[in-house]
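In structure tokens, the next block holds one chain alone, the form predicted on its own.
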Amino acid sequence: MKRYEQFAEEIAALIRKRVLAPGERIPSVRQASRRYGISPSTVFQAYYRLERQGLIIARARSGYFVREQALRLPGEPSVAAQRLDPAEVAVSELAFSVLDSLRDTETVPFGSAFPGPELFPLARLAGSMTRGLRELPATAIVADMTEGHADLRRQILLRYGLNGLSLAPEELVITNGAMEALSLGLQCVTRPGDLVAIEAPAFYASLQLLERFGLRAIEIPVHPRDGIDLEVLEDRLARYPIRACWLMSHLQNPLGASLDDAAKRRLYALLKRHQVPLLEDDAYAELYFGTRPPRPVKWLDDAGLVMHCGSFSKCLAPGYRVGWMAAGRFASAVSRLRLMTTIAPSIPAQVAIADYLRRGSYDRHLRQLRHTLQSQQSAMLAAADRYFPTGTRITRPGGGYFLWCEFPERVDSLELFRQALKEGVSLAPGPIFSATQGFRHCARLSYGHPWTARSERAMETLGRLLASF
């Protein structure tokens, strides 16, 4: 084990011992560094562990403490073993029919893939959107749209930046959400037939991009804390001519998993060796729970293989499918066939957030959505405690909205998703998130709506549901 592991070790053993009680608070960096004589970065890298493993949080300005639940969770899901051989991919009407699930109002939507519209700043936005188009050039409107709202790019830059990334300008491409630029980013490297090795699970969009396009995948189980199996994908890239990788190196959807900064170099290093591109699907970038914001493999691209797709959709603005692409090598290649199919993203949602970015209100937000997300993650865990049957295990991710639960084998998830929505309620099953409709006995549910009486009613509705199998 590396020392962060260990570290991060002693500290369970200590939870699990009680010797560290649930919401107390545990030893600062700067104590921790001291008393057990490692490195500052050491303590980081093991406190971000134990906060992925759901037994600590981070609580602003005030340090880490002992999650309430941590003694009560459930244990992690396993990791699945996947075929060898690549996948036709058919899920498309599962998909639909989760998607079609979500219209009604009335239907508790824990099968969403979008937070609650309360959680946004949209009366801020609209205020920005009309105070931005009073004051955009008349020539702007036609000039912006090839290369996207001047303004917007330097903020997106800007946040690149900060980040301690530096991207060059032209390797930027506004594109409409992040679903349009992984689109575009696909069909640039690949061509029908070609093998694309996807993550298991992997988010159903991506599946039906693939089948969309008459790809086929080669699925790369994923650890539900750790992220991609680095072993089973350099086997596959020495086995199969992979034309693409697609996936999420942080809070991946379904599981809410992340690779940490070795794996992302490890990463890196394979795919540069077999001159692979990758497709970094990183929507839910700014929604982590600790107290850095994640690197994404983007930051050691020195060869231009790497498209990092980003998007405000899922943390400031739905609906308003403003998103981006740092292309590397293949800006202009994705810039072109953008233009060929939808030409440029609206210019008022593009103003709308680049003067709400202007104005600093952004990162305040983003700091309120994080918290707010971490406490209905809590509540979630806390009465999928309750309710759920002996055997269930849960994911612990360490941001997004999303736990992945692993139920007992005799559950068909598929058909606990027709019973519940019978009873108001939602979730997206585990066989559309899989190339081979596997994960049967798993479902997806989101706590990125406002936790009230009517989740927790629908969290006891799911644990008798559950009982009946």
Second form
There are 2 protein chains.
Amino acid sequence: MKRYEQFAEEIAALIRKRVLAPGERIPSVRQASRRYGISPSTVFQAYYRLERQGLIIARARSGYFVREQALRLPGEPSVAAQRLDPAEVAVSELAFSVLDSLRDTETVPFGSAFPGPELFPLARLAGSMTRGLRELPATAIVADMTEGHADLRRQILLRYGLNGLSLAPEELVITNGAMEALSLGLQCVTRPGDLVAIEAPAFYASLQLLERFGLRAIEIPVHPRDGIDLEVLEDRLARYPIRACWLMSHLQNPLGASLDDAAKRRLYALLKRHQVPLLEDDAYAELYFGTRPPRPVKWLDDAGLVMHCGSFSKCLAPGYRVGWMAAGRFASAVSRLRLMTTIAPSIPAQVAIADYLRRGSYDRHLRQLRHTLQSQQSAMLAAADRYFPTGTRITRPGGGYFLWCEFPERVDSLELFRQALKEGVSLAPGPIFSATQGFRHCARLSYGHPWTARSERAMETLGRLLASF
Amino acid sequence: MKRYEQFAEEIAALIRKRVLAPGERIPSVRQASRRYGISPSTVFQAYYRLERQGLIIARARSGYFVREQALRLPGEPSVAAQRLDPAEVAVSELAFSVLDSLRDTETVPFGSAFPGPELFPLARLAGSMTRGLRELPATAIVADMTEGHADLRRQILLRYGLNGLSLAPEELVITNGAMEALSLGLQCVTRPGDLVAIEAPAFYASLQLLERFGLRAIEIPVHPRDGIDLEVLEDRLARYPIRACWLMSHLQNPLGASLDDAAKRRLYALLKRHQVPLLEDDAYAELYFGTRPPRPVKWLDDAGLVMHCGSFSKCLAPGYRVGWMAAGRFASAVSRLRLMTTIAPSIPAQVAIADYLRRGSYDRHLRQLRHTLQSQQSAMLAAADRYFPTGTRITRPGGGYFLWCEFPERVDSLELFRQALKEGVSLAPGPIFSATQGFRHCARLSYGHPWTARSERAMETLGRLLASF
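Having gone through the form predicted on its own, I am curious about the other one (the form predicted in complex with another copy of the chain); can you provide its structure?
Up next: the whole complex, starting with the chain shown before.
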């Protein structure tokens, strides 16, 4: 056990023994460093680990605190065993029936993939749209289609720069959301029949895309906290001619798992050795609850192998459909594919977002959004603790707006989905996150909407249905 | 020869003999009907034919006039002979180099695929955007992603209705421009290796898409005025297992050709007999110079075989990226494909266009736009007549903003493209419109930008370069 792991264990023990009580402030990095005679960076690593375990939280400019739910939480889900063989993918029908269920606004949207629109500065964005369009030269409405709106490109490059990555401008391709970026990137590096390594459980749209392009999935298990299993990935890369790897290094959908820095380095070394391109889906990048933005695998990419996909859809402007890809050596090919698929993302939407970013209130909005999501997470976890049956295991992700629930084996989440829908509650059943329809006793629940008495009743309903299995 | 053809020939003869002089008004339908003792509908058919031949033009509420250029025009291009075998498609590199050439705003954009942004009511659209976003309920920004903005859907259905087609609402899929509609439609009905019947010359993006999806092209020649050769199509449908047909029934790009009603009926009967789906690209639908909107093949579609693709990009809102597809029996499949490719077109763009349409100034704008394009066409035709070498043949389309030039055989349009670009003039060389790199002595010129002294000089430059071959 490394020194920081040891120290993290000591603090965790103090929390379990209630020496450090829920809500209490824990020693600052400087204090702990002095008191325990270890370096500040070791303390920091330990705190980061505790944060990812859901035991402590960081509050900007106030330090670290024991989480209110630190002790009352159900256990974390285990890693499901995965089948070894490449699998043909067939998940679309199921995923679409879940999507369809979300169109009724009377339904409590625990199954939704988008957070509540109330959380976004839509009026300010509309103001930016008005201003931006007024200032836009007429010629730009056509000229900006090829490369994207120049000012938006600058703002995105700037944000990479502020997080320590000096991205070559020609790597950046503006897209119709991260979804188009991922779809184009996948088409760029695969042919029908190719093998693609993906996570299990995985974002269902990645499974749909594999299905559609006739690709075969190699499922790599994901640990609910630590992310993709690198032992398994290493083994599969050695045994199969894998053409691409598609994963989320941070706030993985649906588990909320994140790779730590060492794991990211190991992952990148592996992919580089096999020259396998990485589609790094980073749609939830801005929704971390910690104090510092994570640094995705792209930050290690000295060979242009990583296609890093970002979006404004989950953190600022849902429905605007603006995302991007830092596409490494594939940038020019991806850009051309886009020109012959959708030509360009909507210019007014790009103009509005560029103006909004330029005016500098984005970071303030993000702090507010993270804070809101974090308290909604607490509320949902507390409700799960109240209403869900013993034996339920739930993730406590360090960001995003999804909980992954592993119910007792007897629960059939597809049946739960159908019954809950009848009672006006949606959820995302486990099998839609699997190429092989696994995770049958699991479900993803979203806490992305404002928490109300209705949400509370919906959790109670789910609890009642779960008890009936 | 039918009666209306006969009568059209009589009028054409009068024009050629200058009995009816350029600019002069010709007898009204009623007058002609009385004077020649034929039915008004026969007169109307004849005038329609003369209009399509470029000899007369209709002016709203004023009647028909002999075109200024009716006699000074060079001849029309002939139909090029096409190779018979299915062809692998490889045109992208060439097409992209043309697209790249258009990014320099100093270049005279005769090669452009979009008309000048000055021709669009961008300020009014921006006003509609501001108003529309203010009135949009927050929930709609997420909810409208599945089916599209409800009000925009209503407005589009209404325009179909006003042109005599009562479209089932569930047939309508909103897309990221017509380009995405065409791409999704093609993916929906083909698998790699399949044969697709396309026009020759064809819109180069259709060739790029075929190339990308591993499809093979069966090229069907297009007559510069009458459209696709139905004899050839009938033969090819009988001999090959063609999976889809992709064409433009009106204002074909690049030729500007349009099928008449009889041809459309015959075409539809053919496709229906073979149960071959039709991708009907109708992106230029609103840019007709006549007095009535054309009625595409979709209007005959009682079997749900036609995917009719429209767009606001060429007639109202370039860069907004909003189009649609009346997708017949394929609507649900296309809609799902879109959900897993780009999810949705930008909601603000849809909102702005819906508000603009609702306010009722669209038709006024379109009349103005058609009028402008028509006079720009006259200006370019006159300049071609002044500067281009004898033996050049040029189309005179009844709408849109493209001329197709067939130069003397000795001209190499790729070389012309390179030389012209050096002198600050772009054009679209013939081979980018062919799966087999044909049309080497042809080029497409756009008159979609305001006609200025610079345009005139550019035509002179082209003339000088052409003379040097």
